[in-house]
Each structure stands twice: as C-alpha cells, then as structure tokens.
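Take a look at this one chain, the form predicted alone, written out in structure tokens.
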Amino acid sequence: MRVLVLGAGGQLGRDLVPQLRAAGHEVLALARGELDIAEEGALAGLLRRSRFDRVVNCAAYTNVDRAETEPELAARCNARGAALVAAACAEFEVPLCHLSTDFVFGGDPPEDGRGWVESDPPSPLGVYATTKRQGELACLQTGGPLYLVRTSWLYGNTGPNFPLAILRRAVAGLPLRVVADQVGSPTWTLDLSRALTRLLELPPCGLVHLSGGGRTTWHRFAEEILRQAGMEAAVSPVSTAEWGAQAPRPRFSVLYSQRWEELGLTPLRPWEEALGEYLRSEPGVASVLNRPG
C-alpha cells in the first residue's frame, strides 16, 4: 500500500512511519511544517496529484491546559483540520485513519466497572476534549471509508510525555507529586503503531478503541516507571483538585475495544510489560538516565 502519514513529526508518527515501512508499505511522511491540515485545499491538492491507499492523520493540538487559553488554535487543528482531512479523503475515496483520544469520555465510569466501549456516548470536558470530539464527528459525517481510532495516555521516545518527565525529575532530585485519582491505560506508541499497521491492512471498520492492556493511576504509573528503571524516589499522591490543572481531566478513561475483538485481533499487551521494553530500549530514556543506548 501507499500510505500518507500526516503529523509524522509527533510521538506517534515517529514510530508509525518506520513500522509501516518495515511491513512493506510505501510511506510519504509529512510533518506539520510540510502540510498544514487546517489550510483549505492543502490535502485535497495533494490527493489530486498523488494516489494513496490510506491516509493516517496523527496531527493534533495536544497541549490540554494551554487549549483553555488558546481555544481557536486547538479548534483550528483538532476540529477544522480534521474536517478538511476527512472531506478531502472522502472526495477522493481514500480510506482515512484518524487518531482521537480517551479525553472524549469525561463522565462517571460505567456502573459495571468495564472500560468505555465504542458504543458508549462521549461526554467531553474542556476545550481539548471538545475539539477532538468535533473532529471525530466531522470524520463520521463525511461518510467516507474510515478508521476512527481512540487511544489513551500515549508515551514514546520523544517528549513531552509522562515517563520521560518522571525520570527527568527523579534524576534531578526534584519532588514528585502525582495525581492518584485518575484511572486510565498507558499506551506505548510503538505498540500502538504495530496495531495500527495491522489495522490498516484490513478494510475500514469505523470506530475502534486501541490502548495498552490493563488500567492504573498516574501515581502508580509513576511508581512503576521508577521501579523498572531501578531508581529510588518518593512519589507523593495528590488529588486532581490538589494538582489544580487548568483544564479538566477525565477521572476514568479506560478504553475497551469490542470492535478489536470482533475483528479477531490480539489486544495490546499489559501496560507494565510494554513499559519495561520501552525503558530498556528507547534512546530517549537512555539519554535521560545517561546510560548507553
């Protein structure tokens, strides 16, 4: 297949592009500065000139707190940009894979304690979550062939991300205060990239949840990062209210994929196992810890 990856310079794009190429696909990888998805006609012009079998939109405005004071910028990328990408792909009948987020679920967790499934109604909180949901709706409303993939708590080799931030603070001897009342599923971008590569080889299947296996809190995630990295540092638990972030966060954003099961695909491995390989193998981690990569 010939695949166009938008937002290829971000955490996910940096892992996805090599995974697609390793699977034998031809990839055109475009970072934000090479194609502005919110520019009218930008993607449509490219699709008019070149043929692609899949388009993957990893481009997004992801600074959750800053979005509260920059709503226009967040909406420009997450809502308008997503709508233009979806419209262009539908016009040229190119299947689109659009990446979205667990943040669209801001309500109380399901009563049975399971994770959010694809059929659960979203309830976004804050500017970031709202604009991402607007982007989802724009993709769905075009009626074009679509993979709409929600994921959660992403981390990879490049920052900013949670594991690297924890390690940097621990190395510097800085205090670690971490929220203990938000529950979700950490997801390594390499694991997600492998799953996306497999998904893109199947016919478009609509909405799919894809996150690391299991669930945890940010506080326990931090403790596990330090434990597996062989570092000793105290991690103080705090509440969401005590942390006082500018933007609201979901208290429960565990994603469960009924669709992935229906497709007969292997779920992503437990988050603890993925974290271990990440800490052992990623150059970014080695750089923080000043050990050979």
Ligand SMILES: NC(=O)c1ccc[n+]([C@@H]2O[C@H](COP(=O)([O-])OP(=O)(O)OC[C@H]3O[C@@H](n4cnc5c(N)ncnc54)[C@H](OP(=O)(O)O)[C@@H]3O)[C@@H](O)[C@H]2O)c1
The other form holds:
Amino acid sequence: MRVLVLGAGGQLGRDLVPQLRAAGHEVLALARGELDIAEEGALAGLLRRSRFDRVVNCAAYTNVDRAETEPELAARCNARGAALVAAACAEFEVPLCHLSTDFVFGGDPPEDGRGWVESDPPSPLGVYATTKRQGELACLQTGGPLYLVRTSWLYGNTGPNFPLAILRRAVAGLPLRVVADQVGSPTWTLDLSRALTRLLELPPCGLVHLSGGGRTTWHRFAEEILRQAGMEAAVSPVSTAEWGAQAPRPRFSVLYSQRWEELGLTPLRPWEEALGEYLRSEPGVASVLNRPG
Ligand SMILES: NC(=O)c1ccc[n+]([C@@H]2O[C@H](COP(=O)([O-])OP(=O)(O)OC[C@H]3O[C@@H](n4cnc5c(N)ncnc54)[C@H](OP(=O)(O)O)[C@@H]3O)[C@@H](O)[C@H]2O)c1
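Can I have the other form now, the form predicted together with the ligand, not the form predicted alone?
Zooming out: every chain and molecule, the one shown earlier first.
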C-alpha cells in the first residue's frame, strides 16, 4: 500500500513510519514543516496529485497544559486541521486513520470498574481534550472511510515523555513527586505502531480504542520505570490538586476495546512488559542512562 503519514516528526510518527516500511508499505512521511494540516488546501492539493491507499494523521497539538492559555493554537491543529484532513480524505475517498485520545473521557469512571469502551459517551475536560473531541467529530461527520483510533499515555524514543522525564530526574538526583490519583494505561509508541500497521491492512473499521494492557497510576508507573531500570530513588505520591497542573485531567481514562476483539486482533501486551522492552532497547533511554545504545 501507499501510505501518507502526517505529523511524522512526532513521537508516534517516528515509530510508525519505519514499522509501515518494514511491513512492505511505501510511505511518504511529512512533518509539520512539510505539510501543515491546518493550511487550507494543503492536503487536498497533495491528494489531487498523488494517490494514496491510506492517510494516517499523527499531527496534533499535544501540550495539554499550554493549551489552556493558547486555545486558538490547539484548536487550529486538533479541530480545524483534523477537519481539513478528514474533508480532503473523504473527497478523494482515501481511508483516513486519525489518532485521538483517552482524555476525551473526563467523567466519573464506569461503575463496574471496566475501562471506557467505544460506545461510551465522551465528556472532555479542558482545551486539549475538547479540541481533540472536535477533531473526532469532524472525522465522523464526513462519512468517509475511517479508522478513528483513541490511545493513551504515549511514550517513545523522543519527545518530552514520562519515562524519559523520570529517568532524567532520577539520574540528576532530583526529588520525584508524582500524581497518584489518575488511572490510565501507558502505551509504548512502538507497540501502538505495530498494531496500527496491522489495523491499516484491514478495511476501515470506525472508532477503535488501542492502548497498552492493564492500568496504573502515574506514581506507580514512575516506580516501575525506576525498578526496571535498576535505579533506587524515592517517588513521593501527590494528589492532582497538590500537583496543581494548569489543565484539568481525567481521574480515570483506561480504555478498553470491544472493537479490537471483534476484529479478531491480539490486544496490546501488558504495560509492564512493554516498558521492560522499551527500557532495554530504546536508544533514547540508553543515552539518558549514559549506557551503550
Ligand atoms: N502523547 C500522548 O500521551 C498521547 C496520548 C493519547 C493520544 N495521543 C494522540 O496521539 C497522536 C500522536 O501523539 P504524539 O505523542 O506523537 O504527539 P507529538 O509527539 O506531539 O507529535 C505531534 C506532531 O504533530 C506536529 N504538528 C503540530 N501541529 C501540526 C500541524 N498543524 N500540521 C502538521 N503537523 C503538526 C508536531 O510538530 P511540532 O513538534 O513541530 O509541533 C509533532 O511533530 C496525537 O493525535 C495525540 O493527540 C497522544
């Protein structure tokens, strides 16, 4: 297949592109400097000139806290950009894979303790989540062929992600205070990329949740990162209120997929197992820990 990846310079894009190529697909990977998804006509012009079998939109404004003070910028990419991408893909009948977030679920957790499923109604909190939900709705409203993939708590080899931040602070001997009352599912971008590669080979399947297996808190995640990295450092638990972030965040954003099972696909492995391989194999981790990559 010929696959176009937008936002290819981000955490997910950088893992997804090599996975798609390794699976034998021809990939055009465009970072923000090469195609701005919020520029009117940019993608439509490209799709008019070149034929693709799939478009994957990894582009997003992802700074959750900063979005509260620059809502126009967040909306420009996450709502307007997503809408332009969806409209162009629908016009040229190219199946679109659009990435969205667990943060669309800001409400009280389901009473039976399960994770959020695809049929649960979203209730986004804050600017980032609201603009991502607007992007989802724009994709759904075109009626074009779609994979709308919600994922959660991403970490990869680059970017300001949680495991690298924890390791950097521990290596520097800085105190570690981590929020202990938000529950979710960490997802390694390489695992997600492998799963997306499989998904894109199937016909478009609409909304699907796709996250690392199991659930945890940021505090327990931090402790597991240090334990598996063989580092001894105390992690003080703090509440969301004590932490005082600019943006509101869901208390519980575990995703569970009914669709993934219906499609007969294997769920992502437990987050602890993925974390172990990440810590052993990612060059970004090796460089923080100052060990050979
Ligand atoms: N990170 C998470 O924990 C998480 C959790 C759940 C869902 N998601 C979703 O997963 C997807 C991938 O996230 P990620 O972690 O890979 O994000 P990321 O590392 O922030 O990458 C997003 C990329 O999009 C680019 N971008 C921003 N505005 C753009 C525009 N107007 N046109 C084209 N590209 C633009 C960014 O470029 P610049 O760097 O130059 O701004 C960046 O390279 C996003 O849809 C995100 O909402 C992320």
